[in-house]
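Only one chain is included here, represented as structure tokens and corresponding to the form predicted alone.
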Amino acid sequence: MSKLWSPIVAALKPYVPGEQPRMANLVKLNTNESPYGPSEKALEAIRAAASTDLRLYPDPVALGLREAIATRHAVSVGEVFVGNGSDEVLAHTFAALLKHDRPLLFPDISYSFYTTYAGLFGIEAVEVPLDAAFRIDIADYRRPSGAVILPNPNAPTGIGLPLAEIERLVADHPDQPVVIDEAYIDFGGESAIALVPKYDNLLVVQTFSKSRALAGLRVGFAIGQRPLIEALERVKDSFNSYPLGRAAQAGATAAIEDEAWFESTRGKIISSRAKLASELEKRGFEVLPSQANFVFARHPGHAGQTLAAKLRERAVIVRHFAKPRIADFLRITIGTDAECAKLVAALDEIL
């Protein structure tokens, strides 16, 4: 701690991202990255953008990318906001929409950045416990609040809510912003974007990092009715008017337009997820039902931290959370079938 710090810095508990280790022959299943490279069309667009035009600032409103997103999701371009990864979009959302006199609600087992952002922006927050099966119960959110945010599917559990339940949540809070974080929606869920025309309090956030395999490019977006998007724009333009570079805008635009690549790769991940869940269950694991590109699993005879350490000794990295209720679970990213087979072989040695 330094005497030069602002008071808020000393109280912050920063988010801890997944490890990016440097190990030979590593099977990296800890950060929910795609096991497949991005669309070749996206790579071509990124290469083309790497020209002398990089001396010029990018389009500050990212119009081409927003038009492509609007077309893909059947909304108007004014209902689309883009940012430097969905984490930045969420940060602007916390600042623009989620600080009110009553507390912000989100699940107690969820994306841990929510707690970090609440601390950073001085937002009172209440964590709503998941039920005994690690599911979100919409009825638990019928309480006084200033806003609600939750991931669908949830992370790290991978359990998704049907669209009808999301609509119940939004309808239950007509005077509060409701933010649905859909980082993993493309792997089995039903997007709440379809509800945006009906509800002026709904904001849906998505990312290009997972199903579009562009985690290294850092592009995210939000869709909502115009007043919500304008609030995000006001915060963005008070913070960084040029969040997305030329290469990011070009690559993301090409990626969202390559529907064939998208359907092919997400289909492979969904198929591999089913196979891996089956193999884990054969070995005695409890595997929560996942609609994400990962599974959340625990073994009744082995502590999660111990399993994670023993897998690491075999150059297989998974994510472990030292948090009550889930300390024995491992979050395992879906890799290629070959990578999943190496994980299972390593588990066979350990078990």
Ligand SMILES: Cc1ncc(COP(=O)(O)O)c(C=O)c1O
Contents of the next structure:
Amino acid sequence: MSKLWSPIVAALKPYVPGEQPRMANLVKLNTNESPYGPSEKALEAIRAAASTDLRLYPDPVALGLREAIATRHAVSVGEVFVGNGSDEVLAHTFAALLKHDRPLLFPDISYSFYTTYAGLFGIEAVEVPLDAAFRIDIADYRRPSGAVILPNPNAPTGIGLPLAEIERLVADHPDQPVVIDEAYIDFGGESAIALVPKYDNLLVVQTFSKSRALAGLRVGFAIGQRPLIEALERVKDSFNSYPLGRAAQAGATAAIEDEAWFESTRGKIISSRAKLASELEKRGFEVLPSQANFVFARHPGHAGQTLAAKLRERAVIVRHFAKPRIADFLRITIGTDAECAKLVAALDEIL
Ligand SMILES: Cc1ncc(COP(=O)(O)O)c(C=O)c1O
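To complete the pair, please output the form predicted in complex with the named molecule; the form predicted alone was given just before.
Let us now look at the entire complex, which starts with that chain.
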């Protein structure tokens, strides 16, 4: 706290990102990164972008990248917005679309950045409890509200909603923006982008950080009808006109065009997830059904915090949230099969 701060700063509750420790031989399963390197074509494009052209500003509207995303998702380029990671896209979404007289709704157990953004932008939020099975019940969202945001699949549970349920949620709120954060959709869910032509209140947000293995490049995007995208553009151009550098635009464009890399990598992660869930269940864990690149699991005989600490002593890092209802769960990113085997071996020592 300092007298030099703007008054809002003292009241902020900043998001706490998963740590990026510098330890040798670490099995890093705490921030839902891909265990595989990105597409070689993306790396080549990034290397090519590292040229004297870096003296020039990048394209402020990232037209080439937006065209590639539009082609991949069968929408028009004007329906695509890109930003510096989906976190920035979400921040602009909160500012542009989610502040209304009535409250914003999101799940009580969800991506904790939503609470942070609501605080930053002075948005009244109501947290809607997950049901007893840690599922989102869209009937619980039928209440007076200004807007809705939820991740599908949800994080940190990994549980996905079928597209028909998402459509019901969007149709239930015809006069409110409904934002579906699809950071993990490519690991088994069905994207709501297909509903965009039908619903003018739907915005879908995705990222290159997970299924494209480019968390370090910082690229995310949103797809929605023109009026929603225009709102995001207005906020972006009131904040930073050049959020994506030349390397990010080039790398992400090549990545989204590399369908073969995408299919093979997400297939490997989905199959490792099934193997890891079964190994955990064999050892007595309850594992929530995941459609994401992580599993959320708890052991009836061991506190989550203790397990996380003992794993860390063995150089295996997972994510633990000291929050009501989920304090005994570990969120474990799906690594390579070799990394998952190291996790399981460490658990065998601990249990
Ligand atoms: C649900 C959800 N949304 C958005 C993000 C942000 O991802 P990025 O800013 O890397 O695109 C994350 C990151 O973990 C996430 O879990």
